[in-house]
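The chain below stands alone and is given as structure tokens, in the form predicted on its own.
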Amino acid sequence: MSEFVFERLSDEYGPEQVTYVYEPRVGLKGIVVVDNSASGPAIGGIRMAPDVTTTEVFRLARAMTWKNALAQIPHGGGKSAILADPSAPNKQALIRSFARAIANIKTYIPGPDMGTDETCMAWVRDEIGRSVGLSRVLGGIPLDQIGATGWGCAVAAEVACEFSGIKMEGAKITIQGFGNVGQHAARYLVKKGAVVVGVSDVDGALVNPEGLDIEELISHRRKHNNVTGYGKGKVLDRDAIIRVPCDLFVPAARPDVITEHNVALLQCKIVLQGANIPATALAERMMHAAGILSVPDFVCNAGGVICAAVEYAGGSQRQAFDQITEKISDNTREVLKLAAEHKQMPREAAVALAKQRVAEAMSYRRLG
């Protein structure tokens, strides 16, 4: 981390600690951090992409913070990144290597993230014996086969429904981002009684204001890799889903996909973050300002961080459902009303909320 952009982001909190990895022989370039583990070894994803930066890595490793804090979890956060196509014919000794350049990182577990699964967490554990998110067969909890996080959105949507007034039998969803958290959060909505009329990809947008069958596209998707060849709804441009008129959109995508420039678009009440930090900082105060109930990354997407933990812990899949089902319902509902309460942006008060969850656990080590 260059020491312009250390002494941009650092604070009391963190970053605990920066590792960059290089190894040329098999052409991995990777950034690992640590930002506080005040609460436990650190729990966060490995990104697989090839323009993630050392600024997005790290604000995605205090996302993880809060997002462990918030959660009540005795993790702290991190993130790390290989800097690859996850599509490259030599990912399986890219993330070997990478496992074996962060091995005596101790405070760091790693997880799955975009461009990473539980086959990946398999050849990192064979490597140096710790990650989370893995298969059955390897006595894990497979949190995107699952779909832990979607199932976690979906608990937060029922509760920003009741702070905005909308019932969710019949409320209309769209999704940006029809991967792993956006194909779950779309089924357990659906089951909710939801009715999802847009989803995008990277080739497209569909959307279908009389509701798409969640299931047939979800399997065409997985044939074909795409959603615009569904057949069943109008094609359009995959930016243009920001502004489909529903009652709740997630964004499940990229970060930063929602800014200054584009979040007057938005035709809906609710945003529900699905994805990472989905928002710049300036597209959220006028998300608030526009009054859409914007409910924060880390408060509604803490399902798969929540499952890990479980099964870190030698919890069960059962036990996993449960603990997300209870601490994203109680965390939403006290983040909504704080930001009630104090007439605040929901991230604000979701924020202020972790620090001190943070600020304790950070009292209890020892100095020096």
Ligand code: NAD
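Here we have the form predicted on its own; I need the corresponding form predicted in complex with nicotinamide-adenine-dinucleotide.
This part shows the chain on its own.
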């Protein structure tokens, strides 16, 4: 397996280290990939799912390398996985055992990801003294609660609107996925003057061209776990959100929701990728050809990891918001400017910029 990773996936940036951990007494099987730590110890989440592969962990780690480098935080990219059901009754034993097994991989700082949360991060810190995504009592900044990623998306939206000649005041927004990222992106965009005309969640889509009352909708969802029962709007099929006319569409749910089969349905000028890889590579090229400005995931959804880096450095919530604002605003502007100058897709410009930053960080390291 490791041969496969190094022969097929390695390049001049990494991975630096791929480690398998195994503890049969608790049934622990885990994978850690430190992709690149030139800028500092890698930050990346622990994914807990029974079917994660080494290749998947490597790809996620590489995505963190680009995201962290672009955000210019003092951390490289990494990721890990525990191959188990996140509802396993011995979850705490698995997490603690995993933490002890990675204690000596000092170039990796674990954070939360699918299947792990701040409680898991507290167990990890209790075992090895390092993790991010902690609760306030442990000095953490609860990034989902404060909406760090949603705030970053709203900041990126403002810059993207500027590039597309759209006024934020009155800009029409649709959002797919009304979870941590979607809800907070909606709240912050409304605070900036935008109007959310449609949202979707697993149960369906809700559309109101006059604008939805987001605070009311959030409290409705908190109570009823749906958006469609809110009432003040038209209920559509879940996937119909993609064809609702708007200025800016925020996919904030799952990967690969925009494909070559549905990209032509989009009726927006900007796609702001709140979720990770919400569009296939082909769909992204098709959006570009159709004149839709697509802001890449790792540019606009870096708010969470910037917040985690501030937490790790002992900073405050206010400092986290300030850094997210400055970094995401500057990076979105630089990426969109470079893309326009070089007639590239924003993703190509963003990857080139991230590579340049990683290469510079690597140039300062001693060889071997």
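Heads up, when I say rigid core I mean the largest set of C-alphas that superpose within 1.5 Å between the two forms. This is a predicted model, so every value here is computed, not measured. Numbering follows the first chain given and starts at 1.
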**Q.** Large Cα shift (2 Å or above) at residue 234 between these two forms, core-fitted
**A.** no
**Q.** Core fit, then residue 127 C-alpha moves 2 Å or more between these two forms
**A.** yes
**Q.** Post core alignment: residue 152 C-alpha displaced by 2 Å or more between these two forms
**A.** no
